[in-house]
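For reference, the chain that follows is the form predicted alone, supplied as structure tokens.
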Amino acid sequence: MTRTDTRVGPVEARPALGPARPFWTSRRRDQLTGYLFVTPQLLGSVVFVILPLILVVWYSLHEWNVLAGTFDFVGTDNYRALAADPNLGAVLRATGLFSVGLVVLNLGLALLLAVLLNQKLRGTILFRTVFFSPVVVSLVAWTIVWGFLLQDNGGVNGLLDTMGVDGPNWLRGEGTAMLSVIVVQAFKNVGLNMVLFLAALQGVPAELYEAAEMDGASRMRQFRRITVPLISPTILLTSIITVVGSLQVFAQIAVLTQGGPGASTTVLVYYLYQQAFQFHHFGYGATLSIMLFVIVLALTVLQWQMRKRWVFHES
């Protein structure tokens, strides 16, 4: 008979289970706090940006007649009408002319004022206030005042008459209406870009200018080789802001010229307003707004990509 070994080896002790880890940890509390802080911004983006974009695309595929109470699906008919619109070329030319003129005048004047106000001179604080004050003035009020000044018998022509110059009808002339609107808009917002440029100029180290002077560099050469490269990020920022703003101009056109004379000042946003809210072509107006969105997006992306070529410290 075989004898069985009944000896049992040592049994390993199981580790004692500690207290259960609480679900509501400090890390999760921090995460929830962060989500609560970003939720209003996310909701605002969804309600006021993403949802309207989706609805605009949906409306562009329909013909919505508010007066008749109809909402008919037309597919791509509005896009074909856009491609065949005989007025679109003139509208795009006016939009491009206004945008180019505003960007050049606004940025050039703002940079010039910033350089002048960056000097160690008396009264610079007063002049900064004077140049910035139009930024905080109501846009409609500013435009109405300039509308009176630019009339045929307004203040501008009255001033010219004292100097023996017969001024034109600024807002009714083919060659002067667009120029007038550009100048009014440039003077309205030049203070904002001036402050941004001034802050950038004050961040340029003075030692660089001192070293350049010791090397015999002129003021213009210092400006081109030191100032412009070091403030180029601010130039990029102001150019993007100004370009996008120039493509969205509406109140100035509506108050000063109503798109005239003819269609010389009918920019894209005002043409969109006419089609949607004056002629009640809401589907076609939605199509124009999509084209405006694509133009703004393309120009912004183009400027952002070009920063690698001329913005200092970008690669």
Second form
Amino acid sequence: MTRTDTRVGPVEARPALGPARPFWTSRRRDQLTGYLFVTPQLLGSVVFVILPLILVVWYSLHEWNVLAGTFDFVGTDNYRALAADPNLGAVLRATGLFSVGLVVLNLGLALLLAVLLNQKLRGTILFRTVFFSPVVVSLVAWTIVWGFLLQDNGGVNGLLDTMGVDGPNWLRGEGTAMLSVIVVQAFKNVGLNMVLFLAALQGVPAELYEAAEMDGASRMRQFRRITVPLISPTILLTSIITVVGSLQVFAQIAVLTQGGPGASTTVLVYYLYQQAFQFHHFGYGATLSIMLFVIVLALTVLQWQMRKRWVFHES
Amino acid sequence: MKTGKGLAVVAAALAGVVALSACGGGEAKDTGPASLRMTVWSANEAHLKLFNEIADEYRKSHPNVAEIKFDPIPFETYTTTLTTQIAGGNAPDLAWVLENSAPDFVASGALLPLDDTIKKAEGYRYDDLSPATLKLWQNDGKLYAYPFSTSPFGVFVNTDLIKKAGQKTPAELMAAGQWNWENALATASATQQATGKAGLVIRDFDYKTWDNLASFWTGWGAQAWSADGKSCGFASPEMVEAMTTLHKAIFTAKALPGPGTTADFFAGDAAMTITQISRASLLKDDGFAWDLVPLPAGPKGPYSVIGQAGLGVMKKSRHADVAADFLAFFTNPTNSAKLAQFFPPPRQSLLTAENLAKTNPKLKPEQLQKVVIEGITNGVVKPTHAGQAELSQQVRAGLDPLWKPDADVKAVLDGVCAKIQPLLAK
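We have the form predicted alone; now please give the form predicted together with the partner chain.
What follows is the entire complex, opening with the chain shown before.
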């Protein structure tokens, strides 16, 4: 059946059109190719990042009793409970201590190793491999092995014993437990930062050092005045990665200390896990995860803004 | 306009996902052939072999059941993993429930009431179930989980190690009427000093799973909390005395391995271990000479402590009725007798040394009589309370300062009560 034009009155004359342009122009094809390339990543971001984020906010406004199967809207009750949580201070202190300890130890050690292994000496490739190898080891396996080594009668104290030192019960002391977790995590990932620093160091022009030497600058002065400014973009990158990673530590705590002794190693993610999955307070767990998100976001933005003060050649 | 439509689509998608997530899925009943999944804490080959044999037998007469799968979850994270599965909409059809989470599971309505199914099952003999063993698993007169394992704690003994240390064995001490904690700890300490191996290990305690210490402090008449669950018992004189004895045994006499030191009895690393008979399957035929004896008598006399596990059907199971029917088959008199070799059943007719001996070739009738039957008859169940996970965490953190050589036992135990009293009073 064909449609007839039922409009009444004079039909407006259409402007004269030139020859029809093909729809599939090379520009459109390029655009489509571009969209197709980004689609998987875009879908992944929506499904695995944005949607869960929105859901977590939604859950934080509810009391979800998994066993009873109830899901009740409670408004901002969980946020009020968060503000009044007597354990939160200790949890944030433990989290802060872990983050500061890890960032200082990991970045310091990684930079030191990178500088040492940037020399043109025999065996440096072997050492680079040795220090990088923990990065590819399973995190849980790595932590379990360290758990055995750090036991009262474990390998670390055995080694100290041969030197006549009576080692502490590493995972049972309030101070040593946190130190142990920091060291285990630092050794696990120091190789990654070391490789990034090595790459940055190899990009520093040798002429600058030669000129500095001719001017009589010491090695330490060269390091402070040439090396650090020129690798500062890498320092920024590694510090952001390490800070964000340190706030998300979980497996090491779960395997090594379970938050103890006392609550000395109960960091934010472990506390969140306890509240949600052990105590069945899923709504409150979601609220804690929102707080974690805000903290990570704030610290990342802060670091990004701070770059203007100390990152050299930052565009 | 376009933006509005886009937002509407996103909102609709979100609403769908939220609804699905909140419901946890899995509520729709499935009418096709059933595939059942049951979570268990044990990955022991002997346990799983027996479970599978019973499941295969059931499937022969029930073609509507395509598969019955036993899903082992590590003991340490059992309840957490099970809860996560439920939250994620992946609840099992049947679940083993440990006694420390029984009040939460039973009272929450997560489990299907079993009375109707198992009372109607042919030849089930519901009246044979000991009423005392059912208490923990009942709510408002209905049974929400079958007390699958009612297992008293006993002491496994490495007699080779104790003889090597020149000590009297627990059997000899029992014969002389001297099997009490004073002598047990002295034997453990002397064996440790003579052999360098651990003396006594409270299995699975590891200075964290503190409720296993009930197998010790009950001998002093101590309790974690009152029978009504409202008052803390950690600061009681009985508990202080028990924990002072334990503290001295660990840090002065070295009768127990200290915190951060592991010793596996079944690998021959310890003279004695307190555990349940289901662990007998870990004993190797070509290993050391061993014995099983009851818990030593405490200052308040002989006593027994029971660990229980229930078997329940998840209400959200797509095949809840089929799962309940399988549970009735799994725990009928015939299969209970088979399972009794690892898991002492609540059936009174099976609780005779003669019966248990048929399926427990590793244990002698007198061991079964003294440890299992008398233990079930006289025993108290390990501490259980609603919201036990949170309570456990607070007690664990509160007890941590006790596990140091210079700890002030009374002050630490007062601190535990200060932490948990508000939770108990809820």
